[in-house]
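In the form predicted on its own, a lone chain appears below as structure tokens.
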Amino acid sequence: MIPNAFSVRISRPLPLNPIGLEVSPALKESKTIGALLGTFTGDALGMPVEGFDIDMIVSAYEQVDTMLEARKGRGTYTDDTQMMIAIAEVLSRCGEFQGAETARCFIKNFDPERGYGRGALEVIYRLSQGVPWNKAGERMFGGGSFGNGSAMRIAPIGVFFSANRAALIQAAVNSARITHTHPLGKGGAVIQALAISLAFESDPDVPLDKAAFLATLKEHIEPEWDAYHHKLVHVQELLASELDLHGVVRLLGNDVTCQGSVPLAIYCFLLHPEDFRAAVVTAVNMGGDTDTIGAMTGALSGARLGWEAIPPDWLNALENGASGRDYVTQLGRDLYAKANN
């Protein structure tokens, strides 16, 4: 049995971030659903070409902009979305981040056919054997994992704690610790969660201040996460340049590490902050860890624009079994309700 763990409670909200405007409750519910369904959609779009490089994608498909058949069928999700669902379930049920309960949900929801990496498989096994939630990831890869698994699943924390930045950071760090104890693994989760919160608090009818968005993220980078500062500087430069996809990947990366994928997802979102389809298509066609980069970009775009911005042809193609599209949609509603009750 996994012991009880430290938890983060929602405390008095901080002032609304300076790049956002007040938005209606109905829109905030849509944005909450959008962050979750956006993760799911980007994950499903990118999964069939995971591991392809840019040239392989061009050669095989010219451009990936429709849901392709994959190992579990068209429109299916990977471990990215399955772990995101677990975090959303805990927050919507408990109203707080609970490490032990999240670990239980990771075990309960675990489906080995969803493409879990070796490190995640080992951590889930340790958790199932009773290793405490905040100890199971400590011995991974010597100094702890800095893979992007900590950031790919973070969307529920980004929207749930959007008005309380201190609680958001603490919850993001603790959620990462279950599987990722390396500073860069925890830092990637924090930066992605903060980016989602900024997108969530922004008014989609007002042009996004990209410079302020990036400045806010850089202000929260700890010294041991400094690799992200350099990457976010590159993001700002790239937004003003005309580099092709290869050039963007050379500067930002497209791999399975947090530092090699979180900045790229933020870039793809900021390149097309008013267009869900364009942002996610750009992300997936960057190659590399396409499902996770697509999932993180989709979370950002959905958090800004709401679920209605997701293209209907993509939305309708998503798997819809017991924990599929309708379940995730309702989970988003429950998450919003719990955050505002």
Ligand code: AR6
Given for the second form:
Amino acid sequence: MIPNAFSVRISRPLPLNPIGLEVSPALKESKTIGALLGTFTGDALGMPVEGFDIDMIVSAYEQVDTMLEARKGRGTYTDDTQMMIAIAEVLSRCGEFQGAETARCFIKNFDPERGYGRGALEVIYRLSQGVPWNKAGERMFGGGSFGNGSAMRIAPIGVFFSANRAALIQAAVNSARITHTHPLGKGGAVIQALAISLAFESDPDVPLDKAAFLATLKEHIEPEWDAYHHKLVHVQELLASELDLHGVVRLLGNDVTCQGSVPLAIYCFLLHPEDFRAAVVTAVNMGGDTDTIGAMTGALSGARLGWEAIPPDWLNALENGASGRDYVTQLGRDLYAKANN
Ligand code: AR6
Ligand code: MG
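Having seen the form predicted on its own, could you now give me the structure of the form predicted in complex with this ligand?
Shown next: the complete complex, the earlier chain at its head.
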């Protein structure tokens, strides 16, 4: 009998997780959706207090742990999720990273009211004027942007390429370079993508080996973005210490740069690897770039635990018009299907 596509697919061995158990396809699909909806949820939770410092959040809300009213409504997302959607659209349609297609989707999805960074606005304008995707981001801020825009949107790449580290790194660098050509901007995208792939490959029923997780990230740091090395050493020390939020932010940062936010998101995830709500509440209450730190933490936690770990009260509050919650959920399903066809 000639095997059809279905029989070829099921005869392929299932991927093994680090303790050798089979990770079920249903769990992998849930993790893929979790990485995308995790970005969305963390972004929406953090956005109303973007730019607040820790003390301002405490005095205004004590703690942010529910979806607050926001300019575009409760549960609405920002540029973080909008650009993440563009990357997921390209991967789920093309089955590979394509720079020109991604640039086209950045333009197609662009909504000026979603809070884009100054540099990203300029690059999207250049792209819309026909500047090629691999030229438009050059020389922003002199030496290229190291804003955290390259890392905030990377979840689809982290899950899609989780089985092929070389392809993951190449896709992360190429996706970053559309807007972020500074080595720290590219490096932040690579570290966050790798961290998402490690979270994705981990078995949520087995305690996460945090030291091994951080060691793998450190192994992939290139000399030109070595600034991440000491930040990841701080993450490890902080996980074993009892510093308060102020102390954590003093060491790791909480700003709009990659180097000042990716390590903090990794810390928040590793502090609560079994609890989506606790990880994302910690991230958002660190102050500073709360939507993006929330989005990156949510991506990591969703990639490990699956979308069902996202608190229902948060999920239910997410905007659900065109390109809203249902659309992003289906995008996660399509991305999983494309990665496994
Ligand atoms: N030198 C100095 N400052 C820089 C540099 C540099 N080389 N690169 C970036 N910055 P941007 P993004 C600063 O504009 O990364 C939204 O709120 C500079 O102040 O390239 O897409 C999202 O929610 C610059 O404006 O855009 C994210 O929080 C800022 O970093 C964030 O913006 C952001 O870099 C993402 O922004
Ligand atoms: Mg932000």
